[in-house]
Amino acid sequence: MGIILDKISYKYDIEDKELSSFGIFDISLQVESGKAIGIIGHTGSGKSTLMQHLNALLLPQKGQIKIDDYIINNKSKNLKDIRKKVGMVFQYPEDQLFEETVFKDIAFGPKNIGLKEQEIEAAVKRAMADLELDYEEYKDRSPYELSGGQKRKVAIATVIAMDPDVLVLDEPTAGLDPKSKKDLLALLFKIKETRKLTVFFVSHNMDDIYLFSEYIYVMSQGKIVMEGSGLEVFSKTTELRELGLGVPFSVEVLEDLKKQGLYRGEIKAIDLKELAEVIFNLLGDKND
């Protein structure tokens, strides 16, 4: 069925003028089960509060959210049945970190929801399995000795193991060095794939949003401003500039060969090996 945001409204209740229309006004928008979406906008453009809304961490104070079966308003309730379908990784989730050992993390959720010992065995494998963490080599260590990003895989199997239908992922890959983000994007879309999640991504970096959205939004002022494949969005570098966003590195590459007179094709994101193969093709004709 997917996920349905109806006109939904919240503004901050702040004193002071300048920071008053912070918050997200009359968004509409409907999502499709299974798709990964992508979230972009500047500081303050209303991203994380939008994204508060899905698991009702914050109730819309005008309009609804609808996600299956389940209606967010102002008066809902049952957050508990909403906030167990809509798993939710912010930013630096291995902050949050706080028990013994890897495995009484993960199983602090579904034991929390009232899972038996051997249903809580079975989610924190899976999940750990998801994330490439062995279970017997890392069950019993203390988080806390763990990399960062051995950390960050751990902080994202506790939302996992909770068995969520839909997965919010607030900058995932912010502070990891370049192999530990590729392998954790590798890592996040194949879960997406297995366990059949709808997923929205929220980043700055404009080649992992390219890479891993199907669909994307770009916010402004607490509003949708733009929407289309990434090929859309990322294809109107003025009006992203404009926004005060970046576009994708390749964008970038394309944009400096045309300026040199080197480039005459269609300026739009691409992966880093075709921009590799445009640029190869580049050199053999200069040589020819």
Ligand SMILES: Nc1ncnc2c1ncn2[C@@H]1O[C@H](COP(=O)(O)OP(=O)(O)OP(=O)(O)O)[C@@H](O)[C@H]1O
Given for the second form:
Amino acid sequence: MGIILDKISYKYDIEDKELSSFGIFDISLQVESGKAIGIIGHTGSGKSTLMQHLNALLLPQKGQIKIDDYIINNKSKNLKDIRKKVGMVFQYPEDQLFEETVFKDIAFGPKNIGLKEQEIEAAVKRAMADLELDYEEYKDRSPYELSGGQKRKVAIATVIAMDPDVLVLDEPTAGLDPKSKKDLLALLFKIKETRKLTVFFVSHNMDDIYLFSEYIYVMSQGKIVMEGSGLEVFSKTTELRELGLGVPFSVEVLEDLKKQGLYRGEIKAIDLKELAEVIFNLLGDKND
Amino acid sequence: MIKDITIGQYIYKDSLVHRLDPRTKIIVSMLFMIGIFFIKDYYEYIYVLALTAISIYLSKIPVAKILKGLKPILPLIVLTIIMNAFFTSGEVIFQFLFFKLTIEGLALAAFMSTRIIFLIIFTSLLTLTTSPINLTHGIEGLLNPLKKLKVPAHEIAMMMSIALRFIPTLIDETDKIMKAQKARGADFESGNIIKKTKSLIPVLIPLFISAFTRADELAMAMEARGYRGDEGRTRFREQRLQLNDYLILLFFLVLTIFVGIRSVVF
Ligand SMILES: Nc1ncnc2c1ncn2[C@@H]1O[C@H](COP(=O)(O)OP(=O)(O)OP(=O)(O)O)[C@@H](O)[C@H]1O
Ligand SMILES: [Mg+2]
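Switching forms now, from the form predicted alone to the form predicted together with the ligand, please provide the structure.
Complete assembly follows, chain above in first position.
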């Protein structure tokens, strides 16, 4: 079980030759269920385009996608099942809220996939609990009078409430303050664990990507140009910089220390605790 | 899909047609519209076809792009064909109740639909090769003489340019919200017309809200930059007709007068 993309291509503008260079080309990848996959790439590299294929919002013009037993290709019909299976959180998902109350908005998805009254209520309650939104406090409020961060949580709950197996997060924290960002990500990956989801995580923040993904794909001009674990990908600092991408904070610090001749070890992504240790040891060497 | 709408869509290319003064292009489009009504015989469309083909070639706009723009008006063409084919008197080929298909009707249907198709193709060249800003500058320029009659030329042009400017934005926004609601299991395709209309509510509400927010922000940004209407406003680029403009205007003017006189005299 898992997700297999077999040579999929999608061009936005087929008629105009000059513009048809936009899209994704010949992408193949294979992901096991339950994994957290990070997707990085420069602006316009095709990350969102690729992600929209995972729940058939865009159908591949060539190639096919296999998600467990479902097959998506350019002739796919009956897309509701796949939309239920793959939940999709867009950039700025709060723009899609439209109901009078938070409850009704979250219930929209479950209703669409044909759940019964009581099932809907249970699904909404569970999704709100997952996102740490108090049911009694929020259910009758208008989504429009909430703060930005709360709106974002409601919008994500609308997707979670459909009980997907795969969750696509396309820059889920864009535009939030640093603390809300950190809290929301922690929450999302907690949900991934409790609900045993496969997660695709698109972000421009390399630290978040390093911290949360088990495997990373790097995109450039509609193609996958690099892949590997966080450790592998973020050790290729020159290549990443050539692609216009950054590196995690720890890699930057280690590089700096090396340039100044203080650090002689290998440059690789490590978490902040390990980084502190490295620096602590360097200080120790000096004091000797 | 919603993306197929080409009205108001500008495609940047470096071409002779793009470089023409917008006023020239607007006048030429109008002359074309007038001229095509003087055409009497089917074979004369060969000249129209040649003129249109040369214009498209010079504009460097892909033909497929232009043909795609015909899609939204397909219902109009079909309606024209039906109306003309069945409601023209003449030699009856086939009759059903009081609908009579006539030879004259068929000929007229072909004639009229060709006229509409050429009209749309040629005028869509105007919006495809002229950026919205230039288009409204052109309209303002042409309306300017009417300012003396208290016609609010500047305000009209500004309203149009804002509306045109936001068409692509609104289309993008609609596309994005529709996708988001589809991802939540919304179904815009199946069901009867009432169900289909109802299914648009989750798209329309967020769309209106964002449009109002945008309008508010735009008004604020304009005021913050000192916009206070037409008075004392100068242009970054003053419009001035070039040699090309004069030649093309002259050509179309002569052509229109010629077909006009010919259709009256003969
Ligand atoms: N609806 C569309 N119509 C035409 N071209 C598009 C459309 N959406 C995206 N593109 C083009 O396709 C390319 C890939 O876009 P995509 O949105 O997938 O990039 P991205 O990697 O998600 O970028 P970002 O990091 O800015 O979100 C871009 O060059 C973009 O201009
Ligand atoms: Mg994107």
